[in-house]
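First, one chain by itself in structure tokens, the form predicted alone.
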Amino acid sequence: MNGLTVRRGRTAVLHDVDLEVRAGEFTAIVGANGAGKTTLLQAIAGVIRPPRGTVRVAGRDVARTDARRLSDRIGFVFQNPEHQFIAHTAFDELAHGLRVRRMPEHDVRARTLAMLDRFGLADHRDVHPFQLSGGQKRRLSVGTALITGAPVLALDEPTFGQDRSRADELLALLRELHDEGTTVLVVTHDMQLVTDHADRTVVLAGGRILRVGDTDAVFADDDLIERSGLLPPPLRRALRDLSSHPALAEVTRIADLPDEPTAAVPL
């Protein structure tokens, strides 16, 4: 992405943004409200057409690629899954993207049933998408974004409105997809999600990129976090005042906690 500028009316939402996301990365885009996060993600996925600048996904210019060809390269998941549902059953919702490509119906059926099974929706194949639970809707929306084989998955606030168990279920699925080679891009306010899962983090403020870097390094920069209007991850906020155990004050990921916390933090 080079020189991306996006306006709404006379207001610039993104200002001359340059960004490269490497294949196979799990990248988080963070920033305060109004920073331009969702606009950036939508421009990458071709949901909106940038008025100035170049965006390429898997070598293709987004502005010069039709929606069907673009969806073969990047799948977009809206914050509200219902905004993308168009069919009357979960099966047909998944099958739609294959049918518009004129895939033989027996292949459509086989691939759709496999996706339903993988996402824990096999027993709900004939249920209207709007009648699914919140977690099931989210899984279906991810499935529709991936069923054509797109190597890149872009999600806007994937854990928004979900309880912790549903969020953890989805994050386990995203980690599995990432481990299999899918490039994952996430816009989120969930800083623990970012520190636990993202390889790299993009920090936006006022429509400009303040920092792109390894997630650990980004969240170790207290001045950057303050300037961008972010809160430190919950785990770091909880541990940073433990003066008797200064090493724990720098921990941001749950996976980095000592195996025996009672040895590190006597009761």
Ligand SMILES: Nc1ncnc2c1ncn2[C@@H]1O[C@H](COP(=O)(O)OP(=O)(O)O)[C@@H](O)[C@H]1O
Second form
Amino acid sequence: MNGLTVRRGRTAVLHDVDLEVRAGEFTAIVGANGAGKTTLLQAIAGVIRPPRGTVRVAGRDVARTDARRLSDRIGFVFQNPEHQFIAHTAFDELAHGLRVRRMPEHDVRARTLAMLDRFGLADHRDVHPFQLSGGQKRRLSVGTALITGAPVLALDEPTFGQDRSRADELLALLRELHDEGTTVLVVTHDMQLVTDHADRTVVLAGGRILRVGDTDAVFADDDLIERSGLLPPPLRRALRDLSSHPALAEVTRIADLPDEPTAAVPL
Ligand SMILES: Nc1ncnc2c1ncn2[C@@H]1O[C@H](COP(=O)(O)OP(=O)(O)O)[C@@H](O)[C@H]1O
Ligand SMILES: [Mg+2]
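Output block for the form predicted together with the ligand, input the form predicted alone:
Next comes the full complex, this chain leading.
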């Protein structure tokens, strides 16, 4: 995207943002609350129209593409999956995107059943989306975003409010989709998600891009992470606490380690 400026009311929320995401990458967008992450993701997916600048997805100008064509290219998963549910059963929720494209009902059925199966929802096909568990809702929303075969998936805080094991389940699914070639863009506060899964990281602050780079390089810059109001990922924090511990301050060789490191280094 080029020169993307987005206003909300009278204030510019994104200022002249340039960003290129290559096909097949797993990209994380991070930053403090209010940095503009959701706005950026929604502008990329065409959920909101930018007043200035262009966004292209697979070569197509998002602002000039109708919603249906756009959702063939990029699927969007809202922070709260309930915001996107429109049908009365999980089956119909998935089938909707295919039916509006006038796919023959026989094919709709086959494709929807395959998706239910793949996302672990086969036994819940007749359940109302609102009655599903949190993890099932999330999987249904990802399935809905992808059922028409969009090559790009954009997710806003997909692990928000979930415990680690449910979050990991979703991440395994994203990993799988990514391995099959889906371009994944994810807005998140979950730094473990970012360092474990994202090839590239975009750091936003105050509606501007502070840094775009390979995830490892971005997180190796402790100053940048602190300036942008982010918590370093747990492992990095643990290592930093370890290296700043007085008992270890001058340790450079294994032989210099205290005899009983666990006793000497309470973490
Ligand atoms: N609909 C809206 N109307 C007015 N201001 C908004 C609206 N949505 C977001 N904002 C403002 O835009 C800024 C960026 O918001 P957002 O993109 O939601 O940030 P993030 O997702 O990084 O927390 C914030 O200052 C927020 O208050
Ligand atoms: Mg947000």
